[in-house]
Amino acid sequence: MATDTLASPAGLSHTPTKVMKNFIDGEWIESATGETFENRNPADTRDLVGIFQKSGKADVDDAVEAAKRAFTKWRLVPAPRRAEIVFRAAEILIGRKEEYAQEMTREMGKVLKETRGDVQEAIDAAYYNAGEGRRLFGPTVPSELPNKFAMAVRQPIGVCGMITPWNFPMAISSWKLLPAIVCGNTCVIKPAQDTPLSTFNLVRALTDAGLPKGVINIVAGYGPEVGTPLAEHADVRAISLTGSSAVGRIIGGIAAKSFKHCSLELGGKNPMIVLDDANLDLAIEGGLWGGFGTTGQRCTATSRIIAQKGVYGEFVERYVERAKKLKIGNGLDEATEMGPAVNEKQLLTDLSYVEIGRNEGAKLMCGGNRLDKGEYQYGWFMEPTVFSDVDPKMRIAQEEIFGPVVSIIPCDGMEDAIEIANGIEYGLSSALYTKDVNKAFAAIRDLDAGITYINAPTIGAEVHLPFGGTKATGNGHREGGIGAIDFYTEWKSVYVDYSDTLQKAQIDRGE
């Protein structure tokens, strides 16, 4: 059985608590450690969402061995047939969208409209990758020699390890798992300990769609006990991490020792530039959504707004006024606009940066306080927080906070704004609000980031384009679109000589 159940606490109307087991070789099994951990609702910690296995190296070894066995057969299944399973999973997810969104809000905290979007992104990723099963294109090129055929084909890598974050617990799992299996790989995934249920729900849909045993295996637990041995395992030939730059350096170093494929999607400190000619109404709404959507807990969050001095005063006043009116609360309430931090540690980090900003001399315009009375007493809530008069070199303008803290920075014009935007260690997402098409295209060229939006905030990626960034945001690989297909395949160049003679390539040109 995948789950057992426990009764919900008195006074809470949620469904009974799920007791989840690891999923290895098509079976739901307890961890070798015999230990478990709790998954609680960050909006109401009385709500126990699930109990999960606190796994160790032995569980990783079992999962990798299962994936290795499954690979021998799965790689030989024609790619269109592999993709049909993914397509069926998309259809299943559509039917379960509301159920899975409700469970995701309980375990992660973000509001229902966002968790519905998270499940929808997994559906979109499934449809996209299902289509790629009939493509997986490679080049066919003319040979330099007569009677010789030349092409390159994609081949699967083998066992792939995935380590996923808590902020998009189904969407990002889908970004990794779906292209990997369509390309013919098998997988071991470690979901974030704060939000494992959503990954289990995704894999359940794939299993119900007919995915063979061992193709995807889930090992729940913590980074040092599960993530590290997964990255170190000799039979894991590719590792994909979405997480902090600090953890990325560790995983990247481990992968380099055995020459594994390694994809790192890491931090961001994303700028939104607002020029004097911008549609301010649009920019304010975009900045609110970008800054406080998902409680600021996105690698693409709009954490810096760089406003030209001609509109700076009006923008700050109106933006702060709107931020103060955002409804904070439990994401299961349809009226809620911003939920809690995912856990106490993240909340304390957010609050510590408020003090850092104050001490640096930035002007606190609103927020900055924890909410812990009345309806907030059992959750990890804080007010939407806005600093103005921020110097670009301040820590609150340089370091990723991953919470509802927005810094507004004045600039002289376009060139100054670009310099400020690029003056950080990250390069994930960026945005520009202007009505000048010339400036828009100049920004597209000059912003040092993997993603640029024009007249839209820094959040809102689509699954059919590459996702990732420059500098400390990652190591150059991309998730989504053809970038994911490139990561999860090896190129093999193939030459067929039908001349019936020995031809020596560049040596024998027939001249």
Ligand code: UN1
The other form holds:
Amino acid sequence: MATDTLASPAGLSHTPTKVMKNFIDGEWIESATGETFENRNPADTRDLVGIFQKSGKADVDDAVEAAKRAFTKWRLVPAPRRAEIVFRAAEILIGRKEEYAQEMTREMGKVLKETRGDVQEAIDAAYYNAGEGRRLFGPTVPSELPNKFAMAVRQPIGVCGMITPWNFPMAISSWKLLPAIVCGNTCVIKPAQDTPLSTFNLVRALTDAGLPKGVINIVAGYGPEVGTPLAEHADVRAISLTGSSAVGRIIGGIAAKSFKHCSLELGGKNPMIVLDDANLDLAIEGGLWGGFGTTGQRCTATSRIIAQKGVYGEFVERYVERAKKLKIGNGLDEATEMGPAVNEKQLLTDLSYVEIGRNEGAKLMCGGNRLDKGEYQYGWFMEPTVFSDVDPKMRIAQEEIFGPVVSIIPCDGMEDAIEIANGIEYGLSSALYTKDVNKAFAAIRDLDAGITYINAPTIGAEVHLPFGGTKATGNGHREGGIGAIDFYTEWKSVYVDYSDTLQKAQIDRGE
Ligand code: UN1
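Please could you give me the other form, the form predicted together with ligand UN1, since above is the form predicted on its own?
What follows is the entire complex, opening with the chain shown before.
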């Protein structure tokens, strides 16, 4: 693949800057706009990770045209053969896991342990979807008429558009691209402008595994210039977005006008309930991982902890003690536990919520400050931040922050906890810590969310189960597992009448 490189700036030991063109019809192509944008390391902005094309509508049109041409052949490749390419890509990704994880930490900031997990999630998705190539099950059912055969088969939709976020840059690209291509679709993907390199790396593995030209096309750039024309394009028959609820409203609105399939995976404000009988050590560790893992930048992040009054005081004290000790720094250092915010805008949003929480009267127990001295001076760092005595109606308990800011809310018991947990506009993930199996099953039934964990925090979804949520978290579709296969296929019902007579359904009942 044609990747140019530039030397790294003096004093930095990182690998050189990558200069990436768009990937259209198997070729590396400069944007028609003639413009580019920079991808910098959020832990050290002197480190220029890559230069990418700042594309526009003309590039989207070219990519869709290429995908449309490729579809005429790709849809006819038997699904098990399509899936073999995906399987081979999984093996290639295993060999490149460390390289791609290092590059992801550089472009996104999360710690190496987590970027290795992100690449692993793409490997898992590849193995799962490779298996789907020999399933893609549909129902075969008896007909109500004699000598007639009835079944439903899955068919590809056509050209699919994908708009991906920066927090899981390879995993979420894989959740969309891999089921789409195994089902026989072709794709145009716009990776997040903060993290395009990881999507290129995933597609590089697929191309090296033998993916034909035009089946996946990458157009780098920004939402209004690339995402919007992609969603609007008449030849794009399905669009899948992971992003904020605000962007979801725009993309969903565009898709509705042309009756495109549209999958939206949006925001979260995920509650973790800790009841009096919980294993407190476990809940504290879980709450730290869920709250500050990925610097709180997961749509599944544990951003609200709802603790019952019997354990509330002890939980807050011990949780805050542990949060204060988290090691903040460059994710490339193995000792780092929490990296920077992805960019300046996100950092400013996080800090603005510290002010909002203070003004609302929540108790700031730790953190709240930007870190910009010494080793932090070139990055977008802040302290892990915990508010206690949070009222469930406060903005810090209602709005998605997407940063290392956790709100702890006291509650009276199970019923109260469920009401608080459900009292938000989102419904992605949820968690309950208890040793009482009755309460666990009641919570599984009553928490209004797409995912519920028992005795584990709100993060950690596995690729073979449906991923997504209720209310403002989405529009009813699911990624992962069979949910994605359902999204990327159209049902065709097939009736074969071998009676050699005209048989009329619902009418010829032999009565
Ligand atoms: C996200 O939160 O944006 O469940 C995706 C998890 C990961 C995926 C998270 N496997 O935490």
